[in-house]
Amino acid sequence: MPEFAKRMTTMAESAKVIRNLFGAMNDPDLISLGGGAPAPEALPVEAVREILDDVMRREARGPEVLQYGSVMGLPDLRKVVVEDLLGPKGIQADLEEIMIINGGLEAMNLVCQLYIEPGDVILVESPTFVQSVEIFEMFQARCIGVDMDDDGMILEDLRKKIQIHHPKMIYVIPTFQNPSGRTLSLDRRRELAAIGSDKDIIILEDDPYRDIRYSGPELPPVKTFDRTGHTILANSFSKIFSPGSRLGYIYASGTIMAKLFDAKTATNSHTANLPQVVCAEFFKRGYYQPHHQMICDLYRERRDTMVAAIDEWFPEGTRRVYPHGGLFTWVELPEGINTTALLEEAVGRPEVKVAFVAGEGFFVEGGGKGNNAMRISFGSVPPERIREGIRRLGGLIQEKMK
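Can you show the structure of this one chain in the form predicted on its own?
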């Protein structure tokens, strides 16, 4: 048997974290606070069924759905991105600067195809989204962590690491960051865009949670402050429409988009027409606004339930993030509690049966950083299950501390 490519070795550790994350979610008796899926109630099943019944006719959009499509994506869905999703955020984009892709993760893959050579450095937040790291490592990039505080990536540490490592790219999740739930401040957004321009570094802005803000002031994307085309904005329809549709989009300058076009044709030709048509019709028929209000109300209640339960049941000395949107909070336990070991016990003990994601896997530095932290998701769990799960988990933590 021939040897596997070297890239399969470079991504081995991040791939193991991802396998464990997906593997723990199949036990029906488990209270899973680990996954990042939207709530089942947030999926617009009835609207999609109605749209499908309308469009899947030969005299309607049926032939278009079943035919090859545009590399850039269907024009009416790109128009939705420009007018409904970017315009209200203060971004005046052209249709030619938008590409519809297969979920937000394809952006990381395509941008790496454009820029990353083996050995190139990508600066990432510490902690960061481990599945993006898996992609970066598949391209044999070296990921270096940049420290964070409650206002997101610390730009003093970013500048220091730019001087040391001369990165090709900076990867940032600025709004309700996965895994921490933190949000990059307005001043840092403006400054980050300027750093990309001044230092000739690509800023890859991954912002899939931005549109599910349910408290706090709205903040413009980093891309809003980009004057030179160095910032590439990636986003997804997974959290606001359907993760199963596998739809996302990239907004980039014309020069970059021309190369993305070539990378897309070499990867999968185009994104499937069926989910694009359904999603475009979902917006065009006026379903999005009431749906958006519903999911924000839903997640706000679950956020409030989880934060209150953590404050009630977790031990003194616990630090947690209060997210103004998204699906996660981040908890740091008092020193001495290793969350990787805690997870094994929390899942295995019949009287607990609660899953979360241990924090250590989100830090590219290794060396035990984040071993007292955990990502906890409230998105897909009803309030009463959230409260019960946190009560059980808190009891286990208190027991370990004694």
Contents of the next structure:
2 protein chains.
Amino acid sequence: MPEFAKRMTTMAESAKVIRNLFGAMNDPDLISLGGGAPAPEALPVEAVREILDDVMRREARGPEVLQYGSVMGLPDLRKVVVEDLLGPKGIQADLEEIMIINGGLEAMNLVCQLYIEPGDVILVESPTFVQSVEIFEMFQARCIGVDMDDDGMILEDLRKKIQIHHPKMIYVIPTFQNPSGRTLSLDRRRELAAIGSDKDIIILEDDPYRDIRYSGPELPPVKTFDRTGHTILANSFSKIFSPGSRLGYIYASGTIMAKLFDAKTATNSHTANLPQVVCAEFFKRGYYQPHHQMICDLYRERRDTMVAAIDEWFPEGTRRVYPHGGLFTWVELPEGINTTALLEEAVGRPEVKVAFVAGEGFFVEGGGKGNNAMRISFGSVPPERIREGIRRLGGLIQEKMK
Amino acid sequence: MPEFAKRMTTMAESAKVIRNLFGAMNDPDLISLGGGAPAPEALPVEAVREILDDVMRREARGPEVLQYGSVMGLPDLRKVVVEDLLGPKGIQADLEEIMIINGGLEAMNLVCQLYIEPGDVILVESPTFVQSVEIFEMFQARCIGVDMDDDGMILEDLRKKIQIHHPKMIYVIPTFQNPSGRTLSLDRRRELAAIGSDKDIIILEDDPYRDIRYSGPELPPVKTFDRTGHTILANSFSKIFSPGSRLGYIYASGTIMAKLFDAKTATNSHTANLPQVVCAEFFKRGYYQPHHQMICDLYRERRDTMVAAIDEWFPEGTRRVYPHGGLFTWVELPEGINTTALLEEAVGRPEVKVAFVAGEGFFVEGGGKGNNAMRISFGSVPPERIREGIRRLGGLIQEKMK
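Go ahead and give the structure of the form predicted together with another copy of the chain, now that the form predicted on its own is out.
Time for the whole complex; same chain goes first.
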């Protein structure tokens, strides 16, 4: 057989770690603090049922739904993005600057198609979202990590790495970052946009968690401060509507959008119509506001439970992030505890049976960086299971420290 | 701004020709024989309405539909592919060899991710489907055309070009080819699969029209003759179910499928759930058989009308393909008539107002090849409009010949 292309062999091994967890996650006894999926209770099942019934029966929109659609996406849904999602954040986007895509992840793919040549450098947060790294590596980009603190990417380190590596792109998840739960501060947002403009670097802002903020003050997207069109904003409907609908959007300047049109056409013609119609109606009928309130209340309670449980049961010397939104927190255990080894025991031992994601895989640097860290999700787990899971996990960690 | 990647500038100009037609196609007076969309009457609107109602209300499958789904696709729909679509054609596929994708086009994209390095050669039919060429060029492949006759790709020319260009892949649309409507003969199918195995070349078989055959004997896919796993079969639900649902599938060996799993994960996680559930139910409830019969009857009548009209109104010396299925035919006018120039007049002159697709853009060779050819679609146009369109177009061509 012909050899696979180089991009396939450089795909991040780390992504496989997450995938391997999927098997164990089907065990009903396991308390999974590993996945990143929204809570089943946070899915608007009843609204979707009603909308589908209406759209297909009363409004008879079947022919429109089943025929070819628009490359840019359903105009109604693009309008939702402009008026309901970006407008209230103080962003005046034009309808022509919005494209509906097949889940948030497709943005990384399309933007790479536009800009990335083999060998190009992309600066990413350290730690960062492994599936994006996997895409970047598929395009044979070199990913270099930039250090973070509790205010997100450290700009001194960013500047240093720009000087050394001359990146084509900076990839940032500014709000309730995956995996760390951290949020980029206001000053750094402003400065990051300016760095993109000054140094002629694309800023790819991936912001799927921003709309599920349940405490702390709202922060504007990096894109708000972009005066030159260097920042491209990607977002997803997975966390605020439904992940199974595979819907996301890109907000970019007209010049970039014209090329994105070509790339999207070539990739898959357009995003499926039916999920777009349903999602647009979900907003148009005013269902989003109360739904949003409901999921924020749900996740806030889980975050509070999680943080309290970690403080109660994890050993002294543990550092944890307090996320003001999103679905997970990030824990650094005292040095010497290897979370990759810990995970195996935590999943395998019948009196523990708790899953999380080990930290190492989120660092492109490798070399054991983050080997005492872990991403712990609380989004899809009821509070009493969160407490029980953290109690068991804390017990195992305490045992390891003896 | 940073420069766009090379792949974006090598994108086929030809694809833009088709896109530019989209504007004119909204004129209700225009008879469009240009598009490749199925007939509105061929969309199973009522069945989909009923299924959606049932799935969401009686079966309460909302939570499954809205949550994350499987990378490989909905098991029910993969079973439909194995049992309802491939089984009856004599193909014994394993469930693990089938992946559901986001429209047929995504197959070209995913397979290129697996195999294509910049500079690799892909042999394509001459003429061929421009959107696939656009994808191949996005991966910086070099596309080389192989001559065709009425039995499809000419294997002598294929062998010659293999020897000269050492291709990584051969791209073939064996049944009712886009744009020519031609079908690869049985002997050539067998031989093509053997060439892939012998010369260690991937055969990418793109077969979206095969299931709408309305005359002539059924032919097995090239993949049927593949003994080594070199052939990858791609197909689409766009022509037999609904294009707006963006559903297709890939049938490939286990080794290739494992890599496709990685590529699909990185590209967009999985295909949207709702269209998959609806499409699977469409087959499971036995709606496909009568629907298939109905659309075949519909398209057969249009094909017959189209062929008769061309024979009546086009000038002597015209050559046309008689397609046993699919949505279009291919016409070569007498030398000296340039169809690109003709198209502009045909669309622009108020007493004509007929659109088709000029032939030139379908040839990767360029240099004026196919400049007297045209793709004429009959799929989405009622018979009386087909007759009227061809009468007007024939008149214009006769005028040009004076």
